[in-house]
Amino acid sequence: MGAYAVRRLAWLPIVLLVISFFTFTIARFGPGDPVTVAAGQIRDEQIIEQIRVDRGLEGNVFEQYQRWLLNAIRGDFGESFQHRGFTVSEIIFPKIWVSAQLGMIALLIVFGVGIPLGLLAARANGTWLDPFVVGSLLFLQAIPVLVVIPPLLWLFAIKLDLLPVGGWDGLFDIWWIGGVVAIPIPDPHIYIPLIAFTLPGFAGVARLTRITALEVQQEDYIRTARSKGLPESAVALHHILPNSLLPLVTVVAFALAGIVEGAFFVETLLGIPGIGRFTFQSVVSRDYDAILATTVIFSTIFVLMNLVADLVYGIIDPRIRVGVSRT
């Protein structure tokens, strides 16, 4: 497993550069100057050839992708269009941080609320209860962010005044007893967000868990745990789950980019200062150093991920051996 992870590790170099390379070329090409979106409005031709030279922008695109390549390993993505006198890498970190926090407890409440609701569906299969669980999850499912957020926000912040309409101050609030005990709760901003960040994906591990679990049920196995009489709580905690884990494995990374995607709609439309709205502001503000350090990072996260789920793989499951090929 070392061994396939270090060759998994080593085309992850060769991947970046070619997303970068295009990345880079297609930001160089398409429509808008980066020199011309640096200068602003200036127009003069010596001030605008010195912003090339200062930015690295001189030379054909090879001379260019080369020096950006360099400053790019050492850390340096360039300056921000959108914050003068801030590097990308000043602003996109913070960000990132931002994100990752919301991201993770999603996630955590995806699988978390998915996994049983799948199980629950697979156990009562051939009642009512089976597609009431489905076809629930996948209304949930076909509702656009665009569409939750609006409803949410009216009767949450407007109507009830229960929560803030957007913003970010944080995981936590800290909650004083008597003014000397320390108690974290729950920040109230970030509820609305993690609603909906978290309806779309409950279908997906659901109808997985489901799926696997309808075809766990079937082994012998199985069979035997039951005519054992043992109860059926112990028999899907300690038989039917684990045994239904390893599809799910995959749908980690494939969640993750989802949140992602979704971190453009949600950040942007409550204020949540994360690496989504950073990415929509900097594409439209054709911030292109900014684009380029958010396309190597989500790439890199992708990438990651992907692999850890493989070498999850052989963890969960020892019959498996990544990267052994069969004869």
Second form
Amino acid sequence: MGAYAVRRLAWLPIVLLVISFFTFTIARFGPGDPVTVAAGQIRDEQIIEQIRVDRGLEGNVFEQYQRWLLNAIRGDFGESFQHRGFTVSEIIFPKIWVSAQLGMIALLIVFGVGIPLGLLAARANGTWLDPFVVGSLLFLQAIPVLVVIPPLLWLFAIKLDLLPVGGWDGLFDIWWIGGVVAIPIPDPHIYIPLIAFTLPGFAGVARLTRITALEVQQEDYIRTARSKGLPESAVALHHILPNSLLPLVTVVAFALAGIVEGAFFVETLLGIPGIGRFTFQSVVSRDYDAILATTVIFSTIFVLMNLVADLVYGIIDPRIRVGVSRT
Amino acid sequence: MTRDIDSAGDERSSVVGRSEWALVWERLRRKRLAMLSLIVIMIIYGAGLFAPILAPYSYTEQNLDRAVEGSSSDHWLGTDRLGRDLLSRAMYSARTTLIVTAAVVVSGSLIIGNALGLLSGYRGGWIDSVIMRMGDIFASLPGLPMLILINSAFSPRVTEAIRGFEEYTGITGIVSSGFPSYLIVFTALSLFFWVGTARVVRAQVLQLREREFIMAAEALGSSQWRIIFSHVLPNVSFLIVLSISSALGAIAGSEIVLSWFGVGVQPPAASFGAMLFEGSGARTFQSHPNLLLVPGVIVTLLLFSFALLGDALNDAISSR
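For comparison with the form predicted alone, would you give the structure of this protein in the form predicted in complex with its partner chain?
In what comes next, the whole complex appears, and the chain from above leads the way.
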């Protein structure tokens, strides 16, 4: 196990190096010279050269990359071209925090709703309910987030006038009762993004739960438990459920990836100041350092999530531990 | 792959030799939902394929006197902000989806994914390591921002290069046909969609390599290419079909998303992504719901059908 973890960890820096170099080169290959953008009205050769040096943009692409990398390792991702006077790190981390809060809650909902639905479908196997549940979840997955948001906004924000049209005001509002007791209630801004984030995610979790539950139901120990005379509820709760949950560890990474992808549309369409909307704006305004930073951070999260999922899976299920590379 | 059990053509026997593909098709045909999805996909793709014949109007034909109308007898699904017929736009968008999915499946999955998977599994060693680690890297790149970045960085340069080619050779109309944006979208997508096929093929090849019939072929002195093409490839063909069927929806979805962001297929060429963009916004939806619903319903139906068909195909093949 230890050797396996070490080998996987050893790959991490190499993968990240390749990814960051790849992104760096593409970003530099793009049209428009960021130095000219930064210089604005100034046409003085000397000043432009000075900007070039300050931004670390002189020399060939390898020299530039080396300079960027040394800074990035120290957590310095350069200055944002979009937001003058701020470093990318200063802008990026609060935005990641906003997205992370929304993403974590969405992830909890996806698993909290998806697992029971999967178990339900597995129990109803052979009846109309099973294909109905799976089919409806697949349908929800098929609706693009782009299509779902405008009707949701129209219904809840305009027609019913219950929720705000967009924006962000923190996860919770505090309700003070008599100025003493504080009750946190969900902020009205989070409902529509959460619906949009979670609808496409249920299908994956529910279907995996269903498949493993169906397999587990066939196992000898379930028959043994039943033949001992255990009530059906005890069999479901203590034997089928825990054993069906194992493979779900591996889809956490996928589910999170889905939420991160969804963040681009949800945040852009709903005006949430998260990392998805920021990445979109950075691409539109060619803020290279910001694009680089977000891509590298996203990739790090993806690679780490996959690694953690694999390792946790190896701990839970020793059968796959034996150094078999899971590619 | 044909197993002619009674090649003598004994008509009394109920066991008739059929290829494995025929058996899979038989099983698939019995699933009503799968057949329905196949019909939906064929209708949408058919509309795209024959758009120049079927579409009542040109996708660029504007009529500002009749902008943002609801459905009427001349414009069945209404018109957009520039008075273009939505039905015709939708048909040409389906054409874009058809072109992009077909091109990415052929290049990304069938050619690159297949070749790298076979090579990786059959040769093993450092070739395998290099290819699979490359796959890991592509799989761990955040797809959407990378696609947006690649498209926005390369699009002007490629257009410029093709314009230069036009001037040099005297051929015209390549840039104005929108070809460069299709080329970039499909290259960028192929870059990401080979990994799935390659992994599946490699895993299967690794298992096959240990099987007796491959060893026998090797022992008999068959060349490597002969083994790959006549022994290995037929045995991975089902998996290739499966990986393609599961990728189709993702490919179609990616093109739509890229065009929505404005870095995909460029206007005036039609794309569901661009159509959805025009219809998004709560106020727009309130006053002109058809701007969003026309592309939205078609895209949802298409993606849903891909998912259902892929599932049914998976069942039909795995119960082989």
